[in-house]
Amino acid sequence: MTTTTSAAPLVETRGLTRRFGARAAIDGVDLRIPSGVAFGLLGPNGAGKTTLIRVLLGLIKPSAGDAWLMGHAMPAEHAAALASVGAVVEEPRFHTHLTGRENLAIVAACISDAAEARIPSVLARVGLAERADERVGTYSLGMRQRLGIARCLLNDPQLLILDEPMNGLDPAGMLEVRDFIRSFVDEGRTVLLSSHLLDEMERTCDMVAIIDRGHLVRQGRLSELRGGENRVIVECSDVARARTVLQSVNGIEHVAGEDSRTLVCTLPDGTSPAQLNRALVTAGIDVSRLERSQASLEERFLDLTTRLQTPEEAIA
């Protein structure tokens, strides 16, 4: 597993496991989240993302392993840990017969006078100042998501945890949430968000952890997870013969055809694209394009999660 910082993590787990009967919703998860980043938990529906968040927040107890939030052991020291945390788990829920402002007032009254004083500013922050005195039952899903973020901000948290914050939103709503998250990070806060929307995670996050079937299969910065610029696109005059030539080059791990004139090669560290060009030219093959190309997060995600499938599941 890849980590990128030696500083004490804001969130850390070691061997974290939660079982429901014989099924392990999360299994032996070792997670490290540094401060000041947007960190994504990425995985398909049912992968264990929400269970992991619930264990981190002390909403359910782990079956095994340890977790620390803000340097405090969970769930034993949950009160101290959660004092600097704001969270939305699954869809944010409110009293629909009350206004947005009244819903925030109920929560703020349980926190502090300072939280109550923040209500106008957090409503303005999420663009709900003009609709704050309307009943939440009249709000759209996007407005409820924004109100959920406003509720997170009442205690001026150092860490925000958002579970699937872009679910059901249109492109404009996704852009709003993405801008909120980046602005929080710019202020020095840390945001942990879960999603199965790969494109949005790639646009939003600095670091991600890929979870599948309860296992944390990889974590690190996006550039690390994509494997760096280790792919080379080759456009040439004779694809069939070029494939044979390239497969014989020492260090080439994979050669795949994209179309009738293009091949994509995967190179290990230390192998130069010049070696490919030299081999092709020596074989009398004209090369019209030789370009490095970084794998997308989607490609890496599918590659990593497919490895955990049985042959029957991969076909299904």
Contents of the next structure:
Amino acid sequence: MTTTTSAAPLVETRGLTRRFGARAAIDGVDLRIPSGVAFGLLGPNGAGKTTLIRVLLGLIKPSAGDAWLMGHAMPAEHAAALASVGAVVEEPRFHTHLTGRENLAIVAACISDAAEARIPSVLARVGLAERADERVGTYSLGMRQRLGIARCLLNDPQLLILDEPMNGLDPAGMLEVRDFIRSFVDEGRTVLLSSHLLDEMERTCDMVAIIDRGHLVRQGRLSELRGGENRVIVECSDVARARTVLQSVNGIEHVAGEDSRTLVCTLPDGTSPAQLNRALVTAGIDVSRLERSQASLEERFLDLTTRLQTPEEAIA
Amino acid sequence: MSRIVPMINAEFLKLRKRRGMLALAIVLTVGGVVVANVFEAIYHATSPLKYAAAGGMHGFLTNLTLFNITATLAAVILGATAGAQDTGSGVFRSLVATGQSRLKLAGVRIPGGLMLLLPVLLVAYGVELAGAFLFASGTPTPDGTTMLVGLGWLMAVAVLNFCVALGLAVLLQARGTAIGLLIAWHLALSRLIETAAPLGNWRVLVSSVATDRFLPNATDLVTMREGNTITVTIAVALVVVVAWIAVATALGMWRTVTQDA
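Return the structure block for the form predicted together with the partner chain; the form predicted on its own was the one displayed.
Every chain and every other molecule in the complex is listed next, the one we just looked at coming first.
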């Protein structure tokens, strides 16, 4: 999964905040999305992902902060910004009494003659050409998701924003959407997708931002977010003594017991697993397994999002 | 490049494909006129001395009263649908996400809806005129001026009620509620205001009082329901009609521009 990113971000926000009454749905979000990547916006339900997307698209106004889309200030320059952006926000909705083709036609009418001419090709791209003249009311959820993607391809976008695109899809449908996103990125375009499906995000995205309770808690390349290769799993004869020994080794962090025979610790740069092994053996502890390990996105996600919880909420 | 014409066509498409609603509008207007003429013709044929001719000038003017109700109802249903369908279906968000001006999105609903409503009403009006000649039974028939004035009245009723329904539906973001409120307005509240003699000439502000001034047989002296007369000139009636349209349209546009998508 190699991608080239240019310096100028396609999406940038600074201190972006949107309140609904006293509650801040997003609060002081600073986001940078470079071009040419699949960028995942990850967060639990209600974290503020959809609100952030709605503000980015000018569907709702921010309470504070600034946003730029394709280099244009939002919402002031929304027409120029959205000219090369396609978006599906939440579940794709349609006029169910119209056919798939007619639903695309009413959106294309707002865009350009070229968009109207593009209808057959986008229907073919999402595999709906044969069902395009049937009423959307007869479509399955998966077909509606595909029609939603077709709708946001009408303006031949450079940036595609997909909010929870995997919702309601069966495994084959998810695979189709994933392949579509990757092919879109391979064409040098950019995809911003939001989801709470960690596994799908890990498979699809190059970069992610984790958002929780309206705060952007971390963003970066997937490999950076997972914490590199500095985690080591240690399986030994005496976990309690091993923890004491390892905590005395200079620079070792987060010594945590996984179970009665296993410890996980994070090594500082320049410290090798061999040094760790030597310390344990010198202390008379038998080491039966020593393995480098990269944290999964799920682990990092849970780690980052639970940090914001109060102790009472964590218990609840 | 302006997208106004394609956007108007898209609005027309959205309404035209609502076959149930379109059928209802046709049944209400064209069907209503046909039924009224046929029944009156049968009554007249069975008892010519007791029942006047279904057609002729008299029958034409009498039938406009019924036509007023059905045309208003059709305009309200189409207007409310045109105003609420994008928000109700959730498509409004996708339209805004194209970057298109919200003012244009709101504005094209009016011509798009009238493109469907006016032909239906014109057909019904044509049927009414045909009945006026077909069932005249030797009585005087409407002249060209009467027919044109009647057409003007019909346009005023249609455009006003369509725009008010559209604006209200956008404002409330609810088609059913808008239709219910407007039926209540026409059947109860406006009639109550019309009988309120202390309001005097201010009663011209009631939309139906203003549009009735454009009926072919109307004069400046309009008799209210409680029997009093008020003075309603064509100019004043025109100002009232335009004001209703302008206020409803402005409110609908304001809501479209400011609402969260």
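By rigid core we mean the largest C-alpha set that fits within 1.5 Å across both forms. Positions refer to the first chain, counted from 1. A quick note: this is a predicted structure, and the numbers were derived from the prediction, not measured.
Relative to the superposed rigid core, residue 55 undergoes a CA displacement smaller than 2 Å between the two forms.
Core-superposed comparison between the two forms: CA of residue 280 displaced by 2 Å or more.
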